[in-house]
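Just one chain is shown here, as structure tokens, and it is the form predicted on its own.
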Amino acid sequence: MKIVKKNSYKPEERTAVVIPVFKGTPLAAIWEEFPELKFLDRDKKIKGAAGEAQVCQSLQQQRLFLLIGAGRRDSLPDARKLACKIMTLLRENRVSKALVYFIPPDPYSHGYLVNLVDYLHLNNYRFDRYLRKKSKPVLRLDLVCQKKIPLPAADIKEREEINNSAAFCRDLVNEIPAKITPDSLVQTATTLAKEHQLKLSIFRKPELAEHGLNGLLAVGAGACCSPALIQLDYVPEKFSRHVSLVGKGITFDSGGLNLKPGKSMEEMKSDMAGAAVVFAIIKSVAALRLPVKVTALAAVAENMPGNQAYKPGDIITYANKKTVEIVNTDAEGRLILADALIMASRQKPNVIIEFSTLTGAIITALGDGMAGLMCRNKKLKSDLFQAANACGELLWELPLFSEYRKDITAKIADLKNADYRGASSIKAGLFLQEFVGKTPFAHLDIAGTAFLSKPGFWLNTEGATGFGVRLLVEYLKNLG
């Protein structure tokens, strides 16, 4: 979708007009630029409450009205639920050009407007590439504003650019999982490196086995296709910082011996969001150049039970000597991640930055609406607390207890997988910490967050939300 921003406009038939109505709007403003909206001065019906919308067609002009109640000015969260509103309805009329008219005064922020934009695009995406009867999507907006406002023109393409990647993502965690498998997503990074010049590494079994990657080597010993473990590195001319990314990528999740029930396997394509969202960060950054080198590491894998699968009571022993009891195969994700945590700390990146779809127990904590965050690193926790505030993919601590760490031992190795009696999501990031050596490292659990079997309060559709490339776009331009 194109966006382009205008500060005044020429009238055309068959143009829809979205106006939103913030709180305290004069609505005599309204009726002054539209005279033919007038007769809703009756209804007193928009108040300027965010979710309120009143559609009309003026028949003279052929022209679809949007009056969309936008709560307060600048306020982000509005911003978000504005953009959602509009989008929604402009799909549910069939429009695919329309003119957002804010009427003065418009006092915007930089943040208020990026943040609009970012859910314009988000609201637009739509996965409906297996329906005959597809929906049609907005092909341009244009953003009038009477008075400059602080959003140029270039900083319009950089969010288009941005949510590209977003959706990227979201293709990939809502493809079918009879496409996506280790071999498809590393035809994927292939692909990418070529597209950005960026340098590929792809370990399969040969290189697991002799890297000591045994927690993907046991975790994909069960599947047709092979695990893998796949670096991309972006490396600019200049830079001061490094950052490794590190993703989950269980392309289909079933629980392995520990087989899950039929009802828990239907989302468990969304087992690789992990994965996907350190592609896309890196393809983004790769796109905008940022003065960062990024590091993305997605450890690949099918969970699936086999005559050769992994079993209850096997113990795996790690690149850095560490053993693990394996006490259930359905806890594989922290499996395969220690092996990428591992690589990522023997490349003394400055931070390390891990997203997995790991725990259900973070959906019984924070829902759908935020990711668990656990981080000891004060500086970093704040960093990425500020750039999820700014973008609207939401952060709640969690504490790495360290009192904790004796419910994650066994009584025949050093670490188990599960059995950890409570506060699990916690536990789990603890298991984490065991493979980052002393490097600054931040665990995001966004099993609630990746994917929603319904609308969200800010995403007008169910499905991949691309949760985490905006945020680390974000934290990576404010470090730059």
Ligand code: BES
Second form
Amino acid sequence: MKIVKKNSYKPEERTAVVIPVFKGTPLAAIWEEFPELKFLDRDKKIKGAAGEAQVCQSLQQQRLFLLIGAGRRDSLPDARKLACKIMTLLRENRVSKALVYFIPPDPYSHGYLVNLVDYLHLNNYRFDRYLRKKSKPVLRLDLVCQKKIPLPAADIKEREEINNSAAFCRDLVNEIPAKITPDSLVQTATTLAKEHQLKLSIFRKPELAEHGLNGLLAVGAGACCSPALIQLDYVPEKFSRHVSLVGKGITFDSGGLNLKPGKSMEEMKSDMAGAAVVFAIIKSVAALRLPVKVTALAAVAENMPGNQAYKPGDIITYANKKTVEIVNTDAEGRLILADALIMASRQKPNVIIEFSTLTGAIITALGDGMAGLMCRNKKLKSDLFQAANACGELLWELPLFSEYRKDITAKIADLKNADYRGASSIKAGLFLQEFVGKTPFAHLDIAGTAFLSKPGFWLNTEGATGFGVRLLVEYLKNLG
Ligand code: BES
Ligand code: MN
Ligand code: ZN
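Which structure goes with the form predicted together with this ligand, now that we have seen the form predicted on its own?
What follows is the entire complex, opening with the chain shown before.
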């Protein structure tokens, strides 16, 4: 979708007009701009609460008008809700060209408009490859504002680029498990590397064995396709910071021998969302040429039962010599991430930020509206919170409480991969913390936020969300 800003209103044919009605916008102000709307019923007028809407057709012009409650002019959540409502209604009405007319006064902040533009893009997305009847996307949207909008055209272009990467991430996560395998993700990374001149290195079975990456080998043992550790590097000419991103890429999580029950397995194609998000972030960073060195490491495997599968009771010895007893083959994420974290920390980045659909418990705790953040580094934590609140990909902190560490100590190995006495998201975080040494580390549990089973409060479609792409681009832009 092309978004263009305009200073005046010259309605073309078949262009729908969207009018955000903010709290306190008098109906008279709307009439002043659009006399053709005078027929609107005074009593039924919308009061401006975000999300309220009225769709009408003007009589003379046969034009579609959408009056949409927009809340407050300075509220980022209201901007997101407004954008969501706009796109939902435009799509429902099969509109492909529209303009959004802001009634003065219009003191929109840059942040407000960025959120508006982002959520317009995000809510125009559909995964409809497998649908015979596709709904029409909006192709063109003009933002009309009489005064100068504090959003330069270059920023609109940049948001389009970032949202393309988010859509790339969503496509990867929504794609069916027959198509997304360790082999296919290796292919995806190869294409990305070519398109954006990234350095690429791939470890498959022989290289994994050579480097002692035994978590990936164990978890991937039951599948037909070799596991992989995929590394992409973006190295700008000048940089002072190096950020390493690690993503969980379980292309399908059946649970392994600890097989998941049917209902829990339904959405497990999304267990590679961490890998998809680190690919999408580095794609964005390369396209925007940000002045930060970024490494994306994806730990990729399929977790399947079978005669070669790893078993409860097995012990894995890691490249850093730590040993882990397998209690449950369904707690596989931390086992492959440990390999990737060891590799990441050996490269001595300034920080490691890791994304994984790691625990069902994070959904119990936080639902699908915020991701769990576990981080012992104050600066990294506050930078991530700042980016989260700016872009709407929200985080909530869970403590890496050291007293719980003993609950993941095993009898005949250093650690065990699961424990059933509560706080399972935190214990998973404590497990990961064991593999990063002293490097500042943030763990984001995106099991709830990466994939929605129903449309969300700011997103009008279920399925993959691209959670983390805009968050990290914001974080990295602030670093550079
Ligand atoms: N991939 C799942 C976590 C998950 C659950 C993601 C629901 C998205 C939606 C993970 O591998 C898993 O199975 N975790 C177990 C860990 C337990 C066995 C300690 C869980 O959370 O139940
Ligand atoms: Mn699992
Ligand atoms: Zn999993």
